[in-house]
Amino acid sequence: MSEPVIAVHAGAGTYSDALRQHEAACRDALQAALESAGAALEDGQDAVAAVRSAVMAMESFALFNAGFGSALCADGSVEMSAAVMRGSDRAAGAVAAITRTKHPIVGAHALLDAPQVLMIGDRADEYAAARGADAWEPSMFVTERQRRRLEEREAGDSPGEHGTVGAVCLDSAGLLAAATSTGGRLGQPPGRVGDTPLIGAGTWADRTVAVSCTGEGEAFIRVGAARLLAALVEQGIALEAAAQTVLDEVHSCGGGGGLIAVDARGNVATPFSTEAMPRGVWRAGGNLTLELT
């Protein structure tokens, strides 16, 4: 038997005023998302449950990147991407540039066992409302205050970065079980995909690890970051080294980010080079820990 852990992000990125503004409200909303992941382990569900349990709850805080909220494409829509990843048998799932599942995550859940891993846009909202996901038409996501963001974008200010939110867990049974979901970058042009859909750069789980990335898309896809932590510590690298040496291979790629990981000894990482990263611990009993910073 292992004692549970959960641990949950919701994005690297700038100290902005707004995080500074809703300092609380983002800590209740961390809170929320983990104490909703450890009602379902305490309900008997397993970690792939509680991670969705916990990404779902992000995905409905207006103020994270992914879901309702998410950030806006250069053309004003909102495209989202998402992904679920079991360690005991490496089975994942994932979905990119959908515009109508509410939650993107149970999108990505759906194809958690089926024969093909990843679809994208309107099939992969298909394929999910087919199987019971709620949807929404594309313009609910669209929210005044990423309107507002977009538009100080183009005007040459700089409205800060959040991107992406996840979270990683291990189970009273041993299983590890790692989600991620994003609405991607502000401004970003219509069909970009960065790494939170991509099995081994933003998501990851095995029998070893379980990952969740966060920040410049690009460079934690060319390194593979998600699945290298694994490697790293499949060859015995203790956690927050490997964790460590993974952002350092980000920065050589000229990017910045953060990631959070649980292993199987129930041993938490959650580094990040950025201004902030809001994140969150939890363990057996209730145990909470929350930093924004």
Second form
Number of protein chains: 2
Amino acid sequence: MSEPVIAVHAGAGTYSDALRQHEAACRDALQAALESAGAALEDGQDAVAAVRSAVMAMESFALFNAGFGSALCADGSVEMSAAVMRGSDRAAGAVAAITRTKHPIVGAHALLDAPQVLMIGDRADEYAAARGADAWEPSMFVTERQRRRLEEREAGDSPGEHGTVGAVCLDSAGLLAAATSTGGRLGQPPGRVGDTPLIGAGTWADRTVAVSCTGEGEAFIRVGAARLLAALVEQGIALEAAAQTVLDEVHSCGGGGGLIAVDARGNVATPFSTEAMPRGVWRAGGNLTLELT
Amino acid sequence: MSEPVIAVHAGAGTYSDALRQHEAACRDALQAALESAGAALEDGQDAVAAVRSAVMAMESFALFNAGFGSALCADGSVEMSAAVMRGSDRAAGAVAAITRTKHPIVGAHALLDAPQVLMIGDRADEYAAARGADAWEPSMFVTERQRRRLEEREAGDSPGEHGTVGAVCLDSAGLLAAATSTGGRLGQPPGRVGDTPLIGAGTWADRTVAVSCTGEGEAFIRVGAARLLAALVEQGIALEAAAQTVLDEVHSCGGGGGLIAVDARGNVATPFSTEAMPRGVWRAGGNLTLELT
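Can I get the form predicted together with another copy of the chain as well, since the one above is the form predicted on its own?
Every component of the complex follows; first up is the chain already shown.
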């Protein structure tokens, strides 16, 4: 038996005006995500259900870059990606560049026990819909806020960035799980896929550790960040030190970012190299901590 | 200065009738790929150019499952994926589920120094075409042989499988590079993406090792196979032992397959757990070895 623990993040990035202005709402959204996941555990569900629930809650919050409220591609469209992984058997499900699945993490979860791990584009949306996932029209994901941000970017401004949401969990049975969801990078070319849906880059869980990454996706891909963390922990390196090594490697590949990780003993690390990374940790009994910077 | 070395594979799988009947042609194709890459090195080009050249040669050979001659999806279409990685700075480029780029590895290579690592679908084809990559009509990739194989599969037969091509290289300047290209799994659902284009799953290169994987893609993804190999070699584990550990983990995730790897000292490993993996090694001076089983 383990003491269950859940950690969530809402993206590493700048301590933007949006974050300052909506600090209370962001805290509330993190808290709601943790409480939703905590309720799942207390209801007897497992770590996979908990991270799925936490990410669904954050996908619904318009100020986080995932699901509803996703950052827009250069052409004004929304393309979303997500992944989930179960540590006990390393089952994984992931979707990339989907445009219609209301909760991308539900699309990823639909693949967790499927013959394929990763599906992309319309086919992934169709696969999820055929398994009961709610579908939206692509335009429904586009918020006025993200439309303004794209305009600011086109005008040469640099709107504050923070993106991607994720969750990791150790449940009372000792199962580890990780989930990540993103709308991608503001102004990205359509068709670009970052680290979030790539198992071993942005998302990973095994019997040792569960991790969800956020930041400059290409640098996380080039480091194999999540898989590297697991390999270091497997070698016996302490979680906090291993996480810092990974972020140092990401930095050496030119990228900033952060990650949340939990190991099989319930240790949690939430390092980041950016100004801010809204995050929170829930422990059994409802003990919550929330931080933004 | 290093003694340059190139290794190629044409997919782990069964020792199929096709392979038996066309053994000489397969050997010739492997040899042509190695000689093309060797000529690139002797011409003063680097390891990236060499692996690109080797993979292009194999993409053109109808009996290998990549480019022209790719395995068909369940709907009879061809979707191709490829990746390339440069060890010195871990720059990487990858494409997934493309349908029009004549040489998928050229599409991946077009992204090697781009802001994004991975692009998918039509957008990736358009990106490659805009940078000069030759484009074909999607139907031009479909061979009569692969159409028959899909029919056999639909009829309940199990046509012999071997798929994916790849190359790794250490050049005389000590640069490592890896490249992989595939038509995916025979009868796969359109939209499914395997390990080939996922940096750290099917393809990886850093300053320590370059690796290209082949086999049941989902198992390689769930192991983070290529990134794991690099982490083990980085720890000081000998290449051959590290490669075997990776294949053991892939097996424990239910998958068969193989890989080719070269380390910074010019050691080469080409282990596989399947009946056959057509492969070859080129060393400076044109010394060639070719094997199928």
